[in-house]
Amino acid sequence: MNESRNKPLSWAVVGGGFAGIRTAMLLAQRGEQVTLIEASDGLGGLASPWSIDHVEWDRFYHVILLSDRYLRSVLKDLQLDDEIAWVQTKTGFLASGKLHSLSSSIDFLFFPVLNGLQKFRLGLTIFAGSKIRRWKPLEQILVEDWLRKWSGDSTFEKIWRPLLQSKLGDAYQRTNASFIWAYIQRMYSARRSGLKREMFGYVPGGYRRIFDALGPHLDRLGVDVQTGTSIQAVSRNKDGGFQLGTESKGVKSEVVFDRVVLTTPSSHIASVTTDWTDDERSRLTGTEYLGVICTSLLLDRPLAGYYVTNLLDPGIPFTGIIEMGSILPMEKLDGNYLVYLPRYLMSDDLGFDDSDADIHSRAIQTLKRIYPGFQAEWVRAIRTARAKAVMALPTLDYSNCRMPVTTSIPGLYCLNSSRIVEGTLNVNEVIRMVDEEFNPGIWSPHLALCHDERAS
């Protein structure tokens, strides 16, 4: 293309995510003309709010660690860091019918789950897996091998087992080691050197009050922001740059960009153009997602009081237990005390076509079943919510079978979450991942070697 040096690009950012929302900032911060496309009615994806009854909080569980500088800088430039309330929370988990803390060193050396032994392996593990720091090699191992070289057996199977299980299914026979290793590197960034407890915190409103922050903001770097808006396509044009096939309220058109940036799942980066090579469409459609099946439920009284209770016992349908309510007062919700109860299975599990009324009933039933005394009529207000397209299972060398960010078609990137590598799937990770992939003469040349295409 023969373009003026000082001419900005006009760059098309399809999905409204997060890492749709930060690299729309990024690009626009270099003075870009940045469009920011999303199909559903607002921005988010797996953070945005929602309602529940009369009470608006976040769709899906989040919170803000302290060490959470990627996330926590993005709160600054909304000036809402400074507002981020910090709560020491506990860890709790059902083991033969009973509930017991994890949250001390006392409450570490009193757990009667496990002997003295696989304690001490236990402990070994996750302090291994918090010193590691070169995670590459872990990708050519199995999580469970690696778990049962460090924990033993025992340990594996009373511990480990039920927890990939819940997390994973079956699925976590085909998943590498650096996927366990990442949840170490984070629960122990979680804890403040000294005390060693837990600090998690929120913004006061949640997510929705992150995006009403967002909204201007992006206004005030020039972005344009369209929702409600899907890409059907995307083709390149005989000027060198691209048309997007889109549909709004039902209406086609075609809008044409010098440059698009994809962060919307794989498959439907794969299905919008049939211009990708074989490798990069294998690439693309062999990314298998982990979804999720999320209940939120309004109760009129506390639980444990344990952010997470870890589900040991077999024949609960749900991954754990979200006591959002032990960080979040029950003022800051009229009186409300919320939790969450997830359900992680692969975006094909037959799982997503169970009734409302049917998750509804398991979600009663499996608290009765845990906690003595629950009644149904505890429960003020539930909601269910999905998401097929969560997290990319990283199996055996992963980190080599992604797709690439710069794509074959000279223009066009991906980025998505399925390149995370070295975390867990979070807000914070997102951002860091866009960061790093698209912050010129830091962390990357992709968009500097977009800039020196201006001057052939």
Ligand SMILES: Cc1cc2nc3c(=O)[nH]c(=O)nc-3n(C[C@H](O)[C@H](O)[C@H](O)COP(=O)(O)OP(=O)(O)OC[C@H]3O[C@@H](n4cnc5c(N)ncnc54)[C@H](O)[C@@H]3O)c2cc1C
The other form holds:
Amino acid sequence: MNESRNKPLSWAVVGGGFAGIRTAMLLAQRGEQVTLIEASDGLGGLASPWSIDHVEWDRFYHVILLSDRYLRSVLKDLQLDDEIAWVQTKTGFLASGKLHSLSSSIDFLFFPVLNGLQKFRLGLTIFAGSKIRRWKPLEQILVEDWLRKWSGDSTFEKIWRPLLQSKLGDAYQRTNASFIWAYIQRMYSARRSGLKREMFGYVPGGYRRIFDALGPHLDRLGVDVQTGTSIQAVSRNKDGGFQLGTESKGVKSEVVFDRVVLTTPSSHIASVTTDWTDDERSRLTGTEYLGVICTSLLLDRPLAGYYVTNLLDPGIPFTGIIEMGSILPMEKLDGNYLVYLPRYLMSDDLGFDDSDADIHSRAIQTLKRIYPGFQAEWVRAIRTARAKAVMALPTLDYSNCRMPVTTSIPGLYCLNSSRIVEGTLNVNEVIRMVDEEFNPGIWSPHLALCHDERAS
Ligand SMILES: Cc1cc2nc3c(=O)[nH]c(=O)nc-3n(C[C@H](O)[C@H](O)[C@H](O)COP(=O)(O)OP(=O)(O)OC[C@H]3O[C@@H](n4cnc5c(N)ncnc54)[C@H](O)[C@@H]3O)c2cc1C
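Return the structure block for the form predicted together with this ligand; the form predicted alone was the one displayed.
Up next: the whole complex, starting with the chain shown before.
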């Protein structure tokens, strides 16, 4: 190892989602020799594109906020930030079988679901959440208790419970109050930037365009990208480096690196080595993940024009309606109106085993109930994606239960999205998490040590 100190270290970054991509970029910028290893055939992870019929767009719905400064700075480097199309959006609510707009203060005034006092308490809750800066104490309170305290029982039952269930399923009962605080902060950040209304953006061409630009960018930085390669085991060498067991197209092999950063979900990290301490293993296996089943539809016409329709009525087989077509003009999608129907559920929920045919037929039957006149013939194409590890559930005292970046195994780091505690899960937060880890002022001791070691 002494000899290699004067040479760049070889780093394996495992996982080609945004956490892995950003880690690889920053290590390469520091002069390290980086290999980015991704199991699927392309980069992007949850943000990756796919095709529905012949139309290519994001597998899961993605928008950019004006306040997403970490993501936008990466897009600037790729010369894509100026191209973002910004659109003012509307929000809808389905309550007692009727659709209502809740997109302006006037809408709020006439919103029939709540009475005057309930509206006042709801407004107060959001205002209070937006003013809180010390978020850590919120981790000790259940989100339900915090919302009931500020909004009252009736507003909780009418609004908050259905909203929490739509994002977290029944796991909302174990979720801490920092979850809702982070949501309020994210939505307020657009208004803090001087706007009264929400503006959402997308890069024309979607995330496909972003990854098409990222590929050559990683190439210029000297990052060796290996897709279609799954990491199955990581073991320590006698010389302090690592041996990685890989599988690519059914062929197993071993590769050697000086350092390894794992950005994959915690259950995968737990499985790659038996060398974790009991404490580390229990942190990794104790992280509960929320997943999503998300159906994309290409329609021949618009629905109601709300970007998000929140569903307050019970018995609906998805947990929200995202009309991507409300911000993405149909002519940019070959004359199609793109709609997503997400259903969030815990990663071990049996719902993941439902067949596509069942999910599609339930979706179309339900859309017929919600939108008068909706016909199955409007659907030109339909396709369902599933992801089991989307977001780590922020349970009580969550930040103290996370796996640290610097592990008990020198040279092996864990930097996945389960580290995020001060924000909702989105690409901007993932990039911020990585950037803050590499900021020299708050660099983690081991990352700093590797660097110093070599310099000495
Ligand atoms: C329905 C939905 C809507 C969303 N909406 C938005 C939005 O509007 N705006 C926004 O900014 N963000 C949004 N997000 C969140 C955003 O997509 C994620 O925050 C981000 O993509 C997470 O990146 P990541 O690298 O942490 O994880 P991932 O993208 O999950 O990356 C992990 C990678 O590790 C790879 N991997 C796993 N196992 C192995 C292995 N054995 N070997 C090698 N590689 C492996 C996986 O294939 C994957 O590519 C949304 C997500 C979902 C699911």
